[in-house]
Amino acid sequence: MICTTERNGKKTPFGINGPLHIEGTSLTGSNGKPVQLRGLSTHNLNNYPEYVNIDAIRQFADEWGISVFRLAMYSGAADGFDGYADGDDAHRTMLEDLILKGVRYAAELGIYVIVDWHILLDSDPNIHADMAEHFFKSICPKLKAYDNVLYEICNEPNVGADWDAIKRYSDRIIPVIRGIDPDKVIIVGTPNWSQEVDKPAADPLPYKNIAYTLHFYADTHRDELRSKMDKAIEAGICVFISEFGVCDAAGSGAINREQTDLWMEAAKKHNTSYVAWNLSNKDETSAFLKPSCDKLSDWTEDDYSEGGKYVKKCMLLP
């Protein structure tokens, strides 16, 4: 599938960048030069399906300058609703469904788009291990025409879950997107909420073109975490912060405006991609809409939150 390349006069993301690798430390264009991708998550695709619309995330292509959409598909349950692991067959074929036409949405605004299996309650990537192959070898050949995709296996292992369960789990999955779609980017979580970007520092998995995940939210994760990812880079992984927040790491409290700067700032000296958490209107303060607007696209700056408003700020730095 050639994405679109040009758009409203101008190159688009993908135009200028064209399908991604791995090379060392960085993402990279296939014209050889680092890549980094800015952009939104959104939440829960099983509670929040509505805002996977083309209008909506052409308004932050265009708007934010979003060059990078993220679909947050929970493999367990959350919040009161099912997840693809633990759905039935129709909720299965709703969830993927809907992944395809953000990967459709996304290749026709020429922007990249992340396909998440989001464990959060199920801590152990490896308890939905049957499912994620299951859901991998179903959505796989979907999306092989699509070179705007990146996959993400294992968004925030935690609870129970050390780096060797993440290697056996990827040692499982990867070989299965992997035999379907042999070069995009695989995206790979790391213990303790993705924090730990050390563990697979010392002891990376044995394939090309994966990058490993560092989340943080900002009046929560400060220096040590940022060294962390400092020494991991200088060890020659490739780090991808594919959520982080402006607030506290439970998605309230204030917004660390001085904490964010400094994240924002050793994301450009690593030219490491970051993607923002959440589109919804959840009454939370890493949200980017206010809780009383029910608008699926077409906003306006009053219907941000406060955090969105700082997360668009985030997107649109020099």
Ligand code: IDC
Second form
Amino acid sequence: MICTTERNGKKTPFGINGPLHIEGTSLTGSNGKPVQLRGLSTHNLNNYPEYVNIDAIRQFADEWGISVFRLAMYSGAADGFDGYADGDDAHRTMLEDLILKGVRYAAELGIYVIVDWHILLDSDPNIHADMAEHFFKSICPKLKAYDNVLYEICNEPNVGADWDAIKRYSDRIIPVIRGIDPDKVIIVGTPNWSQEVDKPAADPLPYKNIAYTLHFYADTHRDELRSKMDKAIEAGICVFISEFGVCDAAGSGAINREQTDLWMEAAKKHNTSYVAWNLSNKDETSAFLKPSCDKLSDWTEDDYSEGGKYVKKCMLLP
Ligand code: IDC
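How about the form predicted in complex with the ligand, since we already have the form predicted on its own?
To see the whole picture, the full complex is given below, headed by that same chain.
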């Protein structure tokens, strides 16, 4: 067994749930029970690779109770760093090695891990579809034996990418993944920065084990988006919050505790999984660490930003 099932005298999240699949609207364990994953996302692996270390992930598993860790690999350039698609082969190899490391660490800790093809400024997933295909053809054989992996194939389609465009991309990439690794859960982004879960609810993809992405930033997205989530789930799809922030959609500004709490209630009601943005010390509200903290693990309470502390609370909710 590559994934640890018991640690510190307790069953790990993987030990409890085993390999995951989707049943109706629920992420489901091998015992047939619904599963809610909670966890943290890295910032862009192109500029913050150093946080993918086992001591960091172990601390979040042990002290924040996380059951999933998301490896956010930007496909395109951002913030002055090349993405997977526009860097060179050596850069791509570095990123794939990093992903493999992150997956191994998660497996060793008995938690799940999301491999995220993080489109953002490359707004339509079809822009880098050739490279996405290259990436999944290369990474899937290496990850096939790791039953703790979930694939996220397009973080946030936005300008110019409607549901038809996302379907076209999905119809190209999902068969590539399935051809190598037939069963793993695949999370598919939705239009308008992964907010339009109503689109797949009305017109779902014809594959099994698919979840659809909804992202919220609590100081920007409120009742209207929550009611979209309710309706999409009522219509029968599985929604996965693979990214949220306690602040505004730019990843900064004020912390909105009240709206975050309402989102947490909504997630609890539907048993929806959620993953918080972001593990870095960048000077922005969504970063879990204070800008003055340059440690890569062994953090104390004082090293966490105010946003980080609120995310910790969300992770540890009953
Ligand atoms: C933000 C980062 C910020 C970076 C920017 C562009 O927090 O440091 O400069 O991306 O790379 C998303 C995206 C996520 C964004 C985040 C906050 O998935 O990549 O990160 N956000 O803007 N969707 C909604 C918000």
